[in-house]
Amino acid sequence: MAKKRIGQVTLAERDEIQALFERRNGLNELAKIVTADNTELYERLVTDLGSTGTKFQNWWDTMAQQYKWESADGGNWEINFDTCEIFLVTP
């Protein structure tokens, strides 16, 4: 695994992706305990997970275009929430 610093985002941009990151993780944890028996809650969870996942991916796509981040086949971007730095992680 190689990790290369390729950019930085603003505090506001960091806060936006951090909120989505935490929400997605929370929903994934909730998904482990919610059963399909509770149809209403299950459907809301599935919808929210899909919506949050889309917003999460859109943030990365938008920032990558805006800042012209380097990318690589099989690689992914990662953020350091403390420093707002963006890294390209490659296998």
Partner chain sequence: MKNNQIKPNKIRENASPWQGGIAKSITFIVTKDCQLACKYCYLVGKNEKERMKWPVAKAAIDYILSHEEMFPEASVTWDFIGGEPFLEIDLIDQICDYLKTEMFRLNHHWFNSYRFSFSTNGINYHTDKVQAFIKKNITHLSIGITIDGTRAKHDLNRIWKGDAQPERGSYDDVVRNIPLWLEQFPNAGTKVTISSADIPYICESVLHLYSLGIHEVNINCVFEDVWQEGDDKRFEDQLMQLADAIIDGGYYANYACSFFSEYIGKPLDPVNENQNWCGAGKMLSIDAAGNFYPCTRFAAYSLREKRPIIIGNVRDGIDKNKLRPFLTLDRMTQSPDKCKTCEVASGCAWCQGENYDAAATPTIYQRATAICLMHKARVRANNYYWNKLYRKLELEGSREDFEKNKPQVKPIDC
Second form
Amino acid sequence: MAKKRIGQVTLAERDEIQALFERRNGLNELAKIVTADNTELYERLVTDLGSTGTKFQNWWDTMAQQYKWESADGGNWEINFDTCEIFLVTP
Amino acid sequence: MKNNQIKPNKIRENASPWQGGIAKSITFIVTKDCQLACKYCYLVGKNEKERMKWPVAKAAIDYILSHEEMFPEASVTWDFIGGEPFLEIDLIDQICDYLKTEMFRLNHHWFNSYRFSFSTNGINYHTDKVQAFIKKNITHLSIGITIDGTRAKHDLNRIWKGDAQPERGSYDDVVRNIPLWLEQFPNAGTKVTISSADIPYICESVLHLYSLGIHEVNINCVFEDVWQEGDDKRFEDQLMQLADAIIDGGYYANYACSFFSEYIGKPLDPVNENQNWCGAGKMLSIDAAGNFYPCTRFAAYSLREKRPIIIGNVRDGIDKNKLRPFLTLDRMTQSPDKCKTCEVASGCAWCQGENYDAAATPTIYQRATAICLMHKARVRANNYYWNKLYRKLELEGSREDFEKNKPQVKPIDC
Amino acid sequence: MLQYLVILLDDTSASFCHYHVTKSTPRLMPLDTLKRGIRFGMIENLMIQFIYPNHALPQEYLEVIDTIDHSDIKPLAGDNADADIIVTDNWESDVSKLRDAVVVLRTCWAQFREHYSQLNNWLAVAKRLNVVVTDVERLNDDDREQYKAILETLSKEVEKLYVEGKSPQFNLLTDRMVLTEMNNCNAGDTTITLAPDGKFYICPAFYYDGENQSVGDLDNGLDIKNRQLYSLDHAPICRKCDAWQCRRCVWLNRKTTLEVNTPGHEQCVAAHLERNASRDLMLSLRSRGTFLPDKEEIKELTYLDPFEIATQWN
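Starting from the form predicted on its own above, please write out the structure of the form predicted in complex with the partner chain.
Let's see the whole complex now, leading with the same chain.
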């Protein structure tokens, strides 16, 4: 597995994706304990999971376009939340 | 192209403490019981009776989450402490489920930024209940297992409770769970506490922890006045041995030990570097009776000499007046003259609870200095470490690379 | 540095401050203790203030007291002839007995709120009036608005007296105008108290608090641990504050925040309302002509509690 630094985002951009990442994790773990019989929370949770996932994907799409990040078949991008660096990881 | 692969460990266990400085730390003292009776434990009032009940925990959560304006911090660490917290895994699981549900239901800003944190003796780590809890909350957990080093060092202090003779050490009961722990939390660190009798074992213990696969060793001397004449020299000798072992053995590239830091041993500016060291007052602890404390160290079971400092309770809320001394406390006001003019002051830590407990009057404004000679010994060894290491790296032409990638430790001192 | 020694002549000596006298049975300071207390004051070069009970003192006590230059703080209810300061907690007091006297009026907030309009009469006759709201630590947000309004009303009365050519001295409104630095109670720093039990206390309040909180005795001398905490430079909030007239009561501090060097929110707010009322009074008087030309204008502040900006200090 190879890892190459391909870019950097701003602190504000980092904060945005970090918040989405945290929320997605929180929703996923909440989904383990909220069942469908809790109608109010369940509906909200499902909706939130969808919208958070979309925002998450949009961030990567927008940033990739904005910064013209390098890509590779079978690879993926990673962010280091400490340094705001973006890496391309290839198998 | 997959583009959502953010390594969880980049967040959960990154080099700097999670949301360091901006996260509110809220501690549930779920039990005052523990399987062990560690000789250096500052908890003088441990017992099997004071176990938190669900209604108390729920009332605390309801109070905290319904007073969002009083807790503006962007993030929160929900901390669980004992005694041994995992003795109360059922309660903890209930608390965490309720927290997650309520933070979401209330649309509380902490839902986007929270952690559940544990300091455990590791004995129950492998049990089904604890493992089920870990799997359920894996992306929000920070778990530290305390292991003091070699079997000899660990069993010197960390012994099982009871009157059995000879004393029974807990090393084997803990170390069997280290592989599982490191598999689940590869970048986890451990916390080691040094008292007078531990000094001869420091070097071998840190190296032993490295050999177990623990890359980050947070280690500190106890703040209590336990030190014997000559301990500082013995301490310095151990740290010098450790410095040699880390450098000569090449551990510095991938392992960290909090004893060695480039930021310690410098004079501090009386105006610009006047901050308090300790976070007491910015934290909140809740005990089984539903009382609030500025930090666990101010609860009765932590104090030898003084009355507890209770800053409110789950029924009446927080008495903000009781927090004012903590939030306006600065380094210079609480320090004696020898600390104010100390030429190696930086990195010299203190515990507000121990300051209070050891003070001549019931005040948090009298800094205890039992650690003074030990800090100075640490500074001397630390200077040796960095001088030796940087010379080696310069001769190898690898200093720049090291500076960029050097391992860090979380600045934990209590 | 110590400058003053307060001597409580009796367990029921009058309170002149926030604390309540919790002992109801008269018990005079033993005569020998009194003599030794006076001797301590002489040796340490301290100005002595005697606090009297309601009942009359035996002649031999008066003779011993008279062996040293001193001040007398006496209750209005007792024999207050030659008192330097007269203390009362009775709003129905005969004000004609207060002519040209330095008077301390102790009152709870509820009574103050009810009777404050009577203060015109007190101000008109007294040389100086100190009002002590004994439960100031209980003022809530509603009380705060009311206190502000009351100070505004009283300020108009004080202004009238100035316009009439008088120079009223009223701790809540005129002290801040003439001060140039903190002028607090300074218990434990410049002032110490000797109680009838022969022991020293930071102030009388600590004697009446119940538990043994002495800081030395006549046999062994003073032993004030962490004495630095009673000085202004070790009070993080107060040393940055300019409500210079504040009593900065260390006993109230400890009661509300558990630390003698840290005031509670309510004490700070009350002191700032007084400070701000003093500011308005000063501006109003200056609009009429020259007034205290050597004193600086009191600045406008955006807060009532310096703690609100404390995070900017560190």
